[in-house]
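One chain is shown next in structure tokens, namely the form predicted alone.
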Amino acid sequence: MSAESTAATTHSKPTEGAHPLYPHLLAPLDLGHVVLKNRVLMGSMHVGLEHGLGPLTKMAAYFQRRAEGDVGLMVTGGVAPNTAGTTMPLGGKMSNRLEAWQHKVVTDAVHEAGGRIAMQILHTGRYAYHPFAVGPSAVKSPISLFKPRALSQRGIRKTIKDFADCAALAQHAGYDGVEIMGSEGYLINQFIATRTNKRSDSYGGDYDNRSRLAVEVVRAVRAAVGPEFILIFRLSMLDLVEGGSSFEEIVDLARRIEAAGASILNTGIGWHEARVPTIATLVPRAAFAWVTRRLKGEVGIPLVTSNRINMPDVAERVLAGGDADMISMARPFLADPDWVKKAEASRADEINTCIACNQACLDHIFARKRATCLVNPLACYETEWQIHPVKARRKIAVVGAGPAGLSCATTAAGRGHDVTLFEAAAQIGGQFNMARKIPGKQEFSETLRYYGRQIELTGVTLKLDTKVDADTLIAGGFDAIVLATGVSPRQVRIAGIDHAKVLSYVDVLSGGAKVGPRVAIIGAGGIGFDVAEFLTDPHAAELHGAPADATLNPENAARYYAEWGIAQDPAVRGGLTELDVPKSPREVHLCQRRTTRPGAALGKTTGWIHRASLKNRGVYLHVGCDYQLIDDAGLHLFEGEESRLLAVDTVVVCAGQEPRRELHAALTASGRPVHLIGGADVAGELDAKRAIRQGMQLATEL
């Protein structure tokens, strides 16, 4: 056994003095020639901020803010080592001096701030959207429009080469180590799998030789970076597509990667033409722990885990249980910084809470902008937005205690403003608190739990069941009256409107009213699919408004695998098995007026499994709806040409919204300084990230 295992499995349990909540989370991992500080690794995620001219200053500030929060080690987004590797066009590289100097800045702005941070060694293969992509065999992905070219055995020794290249370079920009992916299908997993590696020659045919690439690269690049060099290589352990690996291969190659020179093994989950979500907000907390856990045992190296693990006990359950050596997560370090010191500090409480709903890190990455978070748009805007406490304080009202109100009134007091936060329902939250009723959504529950933790912490007066008027704003001396009153229901006119069978997304959400069995619902945006969903779940009554950590329960995560056709024995190649899709308990039909595909608005990265998951339980989707009359008999609609009549109990509306805005008139005409935000703002979908975001900013300017 290397000196690297001894180490790990000395260390595998809590020692004198351990941490009372989380002894096994925040004890120190000895790696032989480093010890890490505790056993978080924030994992490798693009943020956008990898490439462009000169130091790279916005990166350095993003790790140097996440480095002072105490993670025992930091992994960058993807660095391809040669241009065909790249994401796109001039992506992020590391193939020369001048690239490794422009990392200079990232790393050490790490280690002032006492942390240690590992660069990602990346080559898309195939994934690659430019026309230099390579590949294994010339095998076209679904997610690029290019087709690969098949690298020649001269390219692939030259890519070994790169590899190895790369990894000294950034040695010699002062990271402390590298970590080379091998998975979620990417160049190295492409050549590992018989779907993507046609190959006849000694890269191709038996697994030995599909898996020699990886093996050789990791070879190549301990002897580049020499013995005392971190090295984690992220292998595929659930590949989710047809034609990946087998158990008994994935052992294999793991005992070869150590022999090879590897210190860590990190878990990868799923290729990402995978037809399986894995990191959305639905799928259960560490729902992929397990897939670790069979790892252990079968090599020396500590392994680590990953996928939806977001909150301190959480991970500590994982190693505990001996599921994993250490714990990787990326978003929830986007979310909040300070993760590990406030749970080193005892405050879990005070975490802003990752609910992976993608929108503003993954979706700004496949759109090619920056990416930020939508509970904390701080996130990689480091060195662009500060909040830094007031000159004079002022009192402030905030109307409304929905996302926006609660940003902005939080923010605004931590600043040190005298903030009253108006709210007229018993409870804060606003749209949030029908978002958290959707099954697969529980997570927005820790965002307003983190809100009502920074109400008591920077001294908001919140005022609950409180409808204010404009007569008690004007008269109570406010210096500045923010309304994020949030929005009502858009009226349509379709004749029968007010009839006893018609409800409004809201009615069903938070009124708790009786749907029937057969069910139209008008409007198939963001709203339209999530009541749907809500509809066409048969255990969501029982998840109605469930805390979030709920999807703990192993029932709820035996539904999610057989849902989504996750096998759980090891002799499933791939890990993909039949669906098992629950039955719906309810006939639904989701109409629109436009011919557009029903969903297009939504996010990129999550879309997909809303669509999928509605098809799966047979939901009826009716696109350029000209709605005619609702009756006894049900929808009379005209779907195109063809004149129709869906025979419903129920009539869901949830065509838009509208902002509500009663008391802006009056405030206005007073003089005193009004600001609309959030839905009060622009309606719109319901849109938390701009809502949250513009709070925020509101609150810095006051």
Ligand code: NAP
The other form holds:
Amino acid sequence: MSAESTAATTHSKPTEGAHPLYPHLLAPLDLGHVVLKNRVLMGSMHVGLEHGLGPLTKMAAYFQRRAEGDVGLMVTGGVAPNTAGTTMPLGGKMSNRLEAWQHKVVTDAVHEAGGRIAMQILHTGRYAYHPFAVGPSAVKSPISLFKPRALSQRGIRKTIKDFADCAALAQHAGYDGVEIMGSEGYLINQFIATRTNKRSDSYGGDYDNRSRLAVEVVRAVRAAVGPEFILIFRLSMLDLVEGGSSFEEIVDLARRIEAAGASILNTGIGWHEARVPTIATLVPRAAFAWVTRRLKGEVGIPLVTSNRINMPDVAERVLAGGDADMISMARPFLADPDWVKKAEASRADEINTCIACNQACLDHIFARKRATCLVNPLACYETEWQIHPVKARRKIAVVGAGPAGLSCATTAAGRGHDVTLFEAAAQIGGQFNMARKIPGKQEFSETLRYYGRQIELTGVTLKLDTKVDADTLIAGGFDAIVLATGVSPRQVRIAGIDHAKVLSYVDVLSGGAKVGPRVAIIGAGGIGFDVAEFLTDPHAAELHGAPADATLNPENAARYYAEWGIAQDPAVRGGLTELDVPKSPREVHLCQRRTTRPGAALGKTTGWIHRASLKNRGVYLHVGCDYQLIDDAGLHLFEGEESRLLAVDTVVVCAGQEPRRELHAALTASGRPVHLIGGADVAGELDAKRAIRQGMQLATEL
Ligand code: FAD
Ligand code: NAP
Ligand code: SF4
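Okay, that is the form predicted alone; can I get the form predicted in complex with the ligand now?
Starting with the chain above, the whole complex follows.
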């Protein structure tokens, strides 16, 4: 498809009859040979369902569910064009008819549901986690153990042919198009950047040569699939690594990719090895739309923008502002497959919003587990877990409106049970009300908004400000009682623990207790790290309890770019500049008894961000601590063999939690069926992922 044939169709403006709230987002997109029903692209995401021996039925059900939700165009997780390009041994690839046949069930399911789907062709290059890795040069990546072999010219020609053959097989399998992965530091991107391309032949040296592979792959793929097939190219528009492309080079390449036959250009932000968070929850919403906008007017084909767009109003604002022609979202469709349908029905307040925690999606994939979603445990389990209406309505009490109780109560009521939810506090949410006060965790408010609306929709009787006791529950005539009463902070035994300078994290985050300029935190788990972020952020007070979309605020975005060294100046190669870290208002010491690396148990894909953030803010880490005494002078401890005094004004205890089950014994003795979920069940290693999943699981069994 030539640039001329698509240029006229790119910017379909909202017309008469357009959606009243989201006229740009829900406008069709005419690609010439096909019209997409809206401007929503479900971005590529590896979820662990992409490979197997027979037909990919789980993957089919997963995509069918999203197609039923009216997504305009979906893109599969990356499929390699050959063995060298696979992510790991036996990783998904499509290089023969049998492998193409395995996908037929996916495309059939999507088409039956009225959807469209493209297959991403991903060659990992030096990111491959196996000994057959190849690259432009033998330059090892920091995120794989395996040093790649430099491709010969013959190897390059073979790789281009493999891309083309793979695209033809995808077409044969029934896909509506392919996306060629040219960003995120994968093979094509590795050829483009000088940091990884040290060649001196016609694929190395100047920019034209280094980008030759990208253009030749697109040209070969277009020739293989003919003009009536969607060809998306994911172009690295901001590498965020040393030796990345300049904006001038990116424009030049975008034009050549268009001329070679691409029908859509998707935005890639940051290599995997980049030390800049680009999709974590602390990244402001739509933080990279300006990157795509820079290319507007430079090419004629539609431009897709991506990264941290999770609600329809944000997506609409980006499109209406002219930053892009289409929005790519991936994780938001794990969280809610009906995202588009809810936007179409002007029911955005019912969307189960992706909070960008990575805990059940990317962290699972890195641990070689199937992805799912913290806020939607049904994701990727479509063939194994469905929720059905009840045959007999029962009267159920749920005690505690934290994540576990909310999930259980709304699921049970949604099935048809008569559910009463008791909450001691004046609001729902439990510990999420503390989590959402941590700077960069404002998204957690969205989960509470979602459950608040679900309570209304499913008819749960909510009793706030009601610290219910066992007698009331027994007298209530409930058929089942669910205790989701959560946790209490662990009391630690240290001499002087009753000193006035000792606070718990609850005092700090919920009670608004005054914290001095020098602080020691006892306990370096998830909450200890969060409290350290809170106490070292000069803007924590203004973000305290701010709504989720506060991250759209331009000052907040500017602070994020500065803190992580993101240059918006197009002249800066790779988009990287010096960090400008805000000065911490406090001196903070984060302590743990273990001698392991602090924060080692934090999420695989986000732990490094928290560690880097605290390091940049000058937080002192103490390991191997043996706490001795807290007195007017501060916290006395042994750090290994060394006796030390941390001269602090405040000690904040973040030493884990204990289950809160004071109602359990009396209720069990009464003979009522009693169930424990969430922190009330097991407090150790509790997180919201387990709490929500356990609540839903119990509700499907009640
Ligand atoms: P809780 O959230 O503790 O809720 C229990 C509820 O029961 C409370 O609202 C309480 O008032 C109520 N209750 C207790 N007794 C009674 C009674 N007798 N009558 C009526 N109501 C009662 N988890 C993550 O997965 N990711 C994170 O990033 C994350 N960050 C966090 C940050 C902070 C600062 C904190 C404090 C926690 C964080 N967590 C995080 C942990 C997460 O919030 C908890 O795992 C989760 O809230 C546990 O849910 P739960 O429903 O079991 O208990
Ligand atoms: P945690 O992760 O279990 O950490 C507790 C900390 O307290 C540890 O550093 C522990 O380390 C220390 N500790 C335990 N007992 C102690 C004692 N008796 N005296 C002194 N120190 C003690 O628990 P948490 O930080 O309270 O977090 C609770 C849960 O919330 C976590 O499991 C986590 O999953 C979740 N959470 C997740 C995130 C996230 O970003 N994903 C953020 C916040 C919370 P030592 O024993 O080595 O001292
Ligand atoms: Fe989003 Fe977290 Fe769910 Fe992943 S696990 S899709 S980041 S809410």
